[in-house]
Structure formats: structure tokens, C-alpha cells
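Below sits a lone chain in C-alpha cells, taken as the form predicted on its own.
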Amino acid sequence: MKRSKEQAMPDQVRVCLVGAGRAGKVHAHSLVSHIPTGRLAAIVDPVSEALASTGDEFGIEARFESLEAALDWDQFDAVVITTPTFTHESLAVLAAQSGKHLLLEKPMALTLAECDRILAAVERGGVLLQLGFMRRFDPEFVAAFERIQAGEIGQPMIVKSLTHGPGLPPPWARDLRTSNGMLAEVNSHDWDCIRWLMSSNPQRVYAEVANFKGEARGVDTPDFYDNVLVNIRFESGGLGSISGVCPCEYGYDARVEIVGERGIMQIGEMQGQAVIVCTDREQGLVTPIYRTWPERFAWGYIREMEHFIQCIQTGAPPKVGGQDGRWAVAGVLAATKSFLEERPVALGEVLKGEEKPR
């Protein structure tokens, strides 16, 4: 979207919050606390109690139960939905109808048929759309994809992606009608990753699952698991993996490893902070390490909603869009009908009768 002459620059986006759940809160602290170009104009949640409290915690005076209420309202400029994914197409493409800025947290939706409907109505509205993966605002992640560009350790030839995650999921984000699984919920950040980092679309995936807590746990969702491995060749002739674990119990962990033709790469680690403490020689050396994903995506966050906001005011395109959105959901796709199916599965499958993600 280009900005015209004519327009001004708003010296403050007005945002509407559309899930005040866990991530919603995550994005409502970066834009009260650390981005005074962005203003939190109002919050739209169906569930009272939620509302009541994210509402309260923020000092928003604005909440609506639905996001109709609220563009009956219309005061604000964009919208960050981070609701469950089977919402996500009606609320974004409702959004861009309305001429209303997008960022949308992943995974962009359930299927690739779904993701081309929000892109169209994107382009409809001639509004903005930012997909939610913060990895590419993170500061250690940006470091290291500059300096692969840069070629310091040559082409890459295998990256490695890991996301562990210490809770069950709720039953919505564990059942594959209604998000696509622990591929989707808990790995879509790991499939935008390695895309990015390689510079290359994936070709080809094979996927292998395990369910070792689940009954454990009163688990009964249809072909659950919690955990998984995938492979996967890209267009370039690169290699790549990646290792999901949810519930892991240790904490949250999310590392990646990059070979190149001239060296290696490694990005984060499973210390929180740079602080150890030994008490006696039984216990030996302890060191914090990373709960919770806001906890270790914290600046990640914060940069992608500013990021965001300065996009909306210059008319720039979104470093990270609908189209990276899409070849998520794609990659999710092949490895789920590749673990369902048993076998090797190129994206192709998924992506026939479909307009090919640039």
C-alpha cells in the first residue's frame, strides 16, 4: 500500500485488540509500555471475565464483545487479532473489509483456501497485513540472518529448529479440525524460521509423531501427539528439520543451528540469564532458564508491533506478510498428511488446485 500526498501521517495508530487471552496481553504491553506511536484504543473479546480483566489491567475504557460492536464504533485505525485459528479468516477478512490495518498472529489460518480468501480481501481494502512471527524481529535472529547474508558462513546448506513448550495445550489448539495440531500451534514460528533463514521454499517433508503424555493426561483428541520431527528439502538443494515438544515440562526452549558451506551458526540458548548460583557440591551449578515465550520473545514482540505501527504510517510493506503466513500453513499441511499418510510428502500435493505462494 502506497500513501498518497495527500495523506497524513497519523501521529498515533489507534489499535483494536481482538483476543485479550495470553498473547493479546503480550501485544497490549508493548503498545502501553514501549511504542508512543501506537495507542490501545480499544479490546474485543466474547468471553466477559477476560475482557473485564484485560480491559481493566490496561485502563482501556473501550471493550466490545465482538468485533461488529466495535466497527460499529469504529475509532481505531487497525486491528491485532490474536484469537483461536478457526477464527481467524471471518475476523480478518471482516477487518480488511472495513478498511482496517492487520496483524495477525499465526497461524494465519486453517487452510491455504482460507489464507487466499484474507489476502484477497487485503487487497480489496487496500489495508496492510503483518503476520505474527516474531522471530524475525527478535533481535538475536535478526543479527543472525544479516550475518548470513552477508555470507559469513556461506551458503546454507542444513538449518535446524527447535520449539519446546512447557503446557498442554487447551483442546481447540491440540485437535487438528480446529488448528492443524502442535505443527500449527506450537511449530509455526519454526516453519517461518527456517524458510527465512534458508531463502528458500520447501520442496519436500517427512514427519513422524509420538504421543508419550497424552493419556496420562486425559488426552483423547483424534491423532494427538506431542511430539514431533520433521525434514524437510528445500528448492535450493538445502536440508532442514524441526523438533516439536508440547507439553516438555523443563521450560521454553527455542534454539536454532544453521550450516554453511563455510561454517556454523547457532541462535539462543536454554539459560534465561547470564546469572549462576552454586550453593553446595550436591546440586552443583544452576543458572535461570526461559518459562514462558513472552519471557524469551519479549523484545521480539515489542519490535514487530513497532515495526507494524511504522509500516501504518508510512505505507510500507510489512517485512513479514500474508504470502510467509501462507507457506506456513503450507508446510503444516504437507507434514500433517505426511505423519497421517506415513510417507514423504512434496509440497505440491497441498499446493495443487492452488495458486502457488510467490
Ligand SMILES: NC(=O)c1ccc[n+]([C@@H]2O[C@H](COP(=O)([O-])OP(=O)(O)OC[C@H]3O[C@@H](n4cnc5c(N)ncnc54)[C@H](O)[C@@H]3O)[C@@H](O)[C@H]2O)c1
Second form
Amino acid sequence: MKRSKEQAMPDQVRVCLVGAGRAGKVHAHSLVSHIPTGRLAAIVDPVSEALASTGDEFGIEARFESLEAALDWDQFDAVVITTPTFTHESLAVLAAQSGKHLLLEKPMALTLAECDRILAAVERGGVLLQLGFMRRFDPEFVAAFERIQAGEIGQPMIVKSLTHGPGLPPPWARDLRTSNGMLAEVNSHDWDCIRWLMSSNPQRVYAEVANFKGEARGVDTPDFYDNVLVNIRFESGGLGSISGVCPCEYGYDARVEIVGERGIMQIGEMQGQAVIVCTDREQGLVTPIYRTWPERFAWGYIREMEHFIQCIQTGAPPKVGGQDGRWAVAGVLAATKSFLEERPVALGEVLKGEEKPR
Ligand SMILES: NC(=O)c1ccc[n+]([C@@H]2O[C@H](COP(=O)([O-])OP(=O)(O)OC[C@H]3O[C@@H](n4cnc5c(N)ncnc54)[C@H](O)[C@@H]3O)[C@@H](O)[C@H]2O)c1
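Can you swap the form predicted on its own for the form predicted together with the ligand?
Expanding to the full complex; the earlier chain stays at the top.
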């Protein structure tokens, strides 16, 4: 059933989680433990073990093997899509045309044409679309953005953003054909953040990749890489870089440095605890660091879900939407073209023939 924007929402927004894997569990936790105005009403996953374990963990009885089956049941207002990237377009389009609001995990999709079909379905369905860029809700990132906007470091000139993640990604997430590789799977957050913090779109990119660990771990996926460095020029004239390492042996690391005309700002730290231990000479300084992304961005995930539920209840547009998702995909595609063709690539090249994101 198509739902118009004006239609009143119940006090509690009922959410169907589509994809009961790692990210799905993080969002399920936010809804069940932190957000009284939202209710996890149903779970969808074609893999029976995932459906059973996540359903049992969060006490959800309505379990479906497909989004179509959940839509036949129809006892929910919104979907949270946490499935592999190559499924995003079909699931998002189906949910939007059925009148369900969407929180869609990054990366928005594999191609800009897929992003555009999602945007068109969202427009036709009269529903909200929020992208899963939780750093926009992380207290440290939000404070940094506000202080840049207030002019504390002057006009931003250079931004350097890194994300290093532990663990070899699952096969679909390291294959360019099903995920666009690490630049999308790990660094989508950097693509979104640098554009947000610099208040400017990327204009030209140059990427180099390296594969240090794949062979030893039995990875024979074509064009697999586990290290990436991208240099970026922005439309504002500013410069930037994105660094990615995955698998990273020392933990989960996400930090940004912004150099402005009047100063410098750093977001994030390596320590997972405030206690620093210094022991014998051999060990030196030992500081515990974050091990996982759900730990590092715990409040970001909760605040992003709160925002999604609030937007549905008030009809306000989400702070991070489809055009932001589309720009992150454009950056990934330009940088992938850059390393494959061993040359700098202007964003205009990947945007050519497709409508330029606003
Ligand atoms: N925002 C973040 O920090 C963050 C972190 C991790 C993953 N993600 C994103 O979340 C998405 C999922 O990643 P993950 O690590 O949770 O993957 P995962 O492999 O752990 O889980 C994906 C789940 O989706 C299920 N699935 C596959 N096709 C489906 C379909 N058609 N309908 C319903 N369920 C289906 C799978 O069976 C699996 O249980 C990806 O887009 C990824 O980039 C985001």
C-alpha cells in the first residue's frame, strides 16, 4: 500500500529489518534497547540460521525469508536494509514502491544508475530515504563539523581521512563485481565525511592500491586489494586523501585531520579506553584500542536510528539522504577507475551521461 507523506504515523514506528547479519544486529540492538519510539516488528533473511539467531536474540516473532513475504504481511512502516550491496537496488525499490520509509546501509548501490532508480522509486513512493552514514551522528564528528562551520579553523584547506578495519571481509565484500571492493565497503564513510566536512564535492581523484596479505590468506578474487590511498581535489580548491587498510591487524581505526586557514582539527583517537598503561622497557607504552566498528561508533549507530524514527514521525527530511549516498558511490567509481587505468580521473568522467548529483 502506498503511503503519502502527510499520513499520520503511529506513536511507535514499526520497523522491518532486511538482512540479519553483522550490521543488521547493530541496528536491531539500537531499536530494541535505546529507542522507545521505534519497534523492531519483523526480520527478513533468506538464510534460516541468520533468521533464527537474530530473531531469538532480539525476541522477534515475525520472521520472513523474503521482503516480498514481509510486504504481504504488511505490519510495518519502515525498512532498515542491511544486506550485501548488490541487493540494495532491488530491495530499496521494492520497499519504496510499497510505501515503506528506508534506512539504507552504505554503499547506496553499485552504480549511479542504480542510485538513480532508488531515488526515483523513493520520490514516486513519497517515502523518506536515509543513508547509513552513522559518522554524521557520532558525537565527535558532529562537534567537529559544527566547529568548522563556526569558523574555528577558518576555511578548510586539506582533509585526511582514514579507516582501517580488522578481519578479511566476506567474499562478496572483497569482489569489485558485488561490492566495488574496499573503497566502497570500508571507505564509503570516508567518502561521505570528507565531502560533508569540506562542504564541497570531489572533483578529481587519483588512487593507488596494493595487495599485501591476500595471497597468504587464499584470496584469488580478481583485482583484490587490501591497501588503498586516494588523493582528491575538491570543487572548492581544497585537497584531501583517503586511506584504507583491511584486514588491519591492530584493531579498528577511524580518524580525520582537517587543516584550515587558521588552524588544525583532529577527530578520533586510537585509544579504546582512557587508561594508558606503561610497563617494562620491552613492552613500552601499551594502549588498548577499539577492536570493532560497533564499539567505536556505538553512539553514532543509536543516534542515526533515533534520527530516522524522528524523521518518519515528523516528516522532516533526513540529514543524510540519497544524494549523499550517490556522491559516495561516484567517488568510489572514479577512484576504482583511477587505479584500474593507472591515471587521475575527473569525477565528470563517471558522471558523464548520467545526471550530476545536486
Ligand atoms: N554502517 C556501517 O558501519 C556498516 C558496517 C558493516 C556493514 N555495513 C553494510 O551493511 C550491509 C551488510 O553488511 P554485513 O556486514 O552486515 O553483511 P553480512 O554478510 O554480515 O549480513 C548480510 C545479511 O543479509 C542477508 N541477505 C542477503 N540477501 C538478502 C535478501 N535479498 N533479503 C534479506 N536478507 C538478505 C544475508 O543472508 C546475511 O545474513 C552492507 O551494505 C555493508 O556495507 C555497514
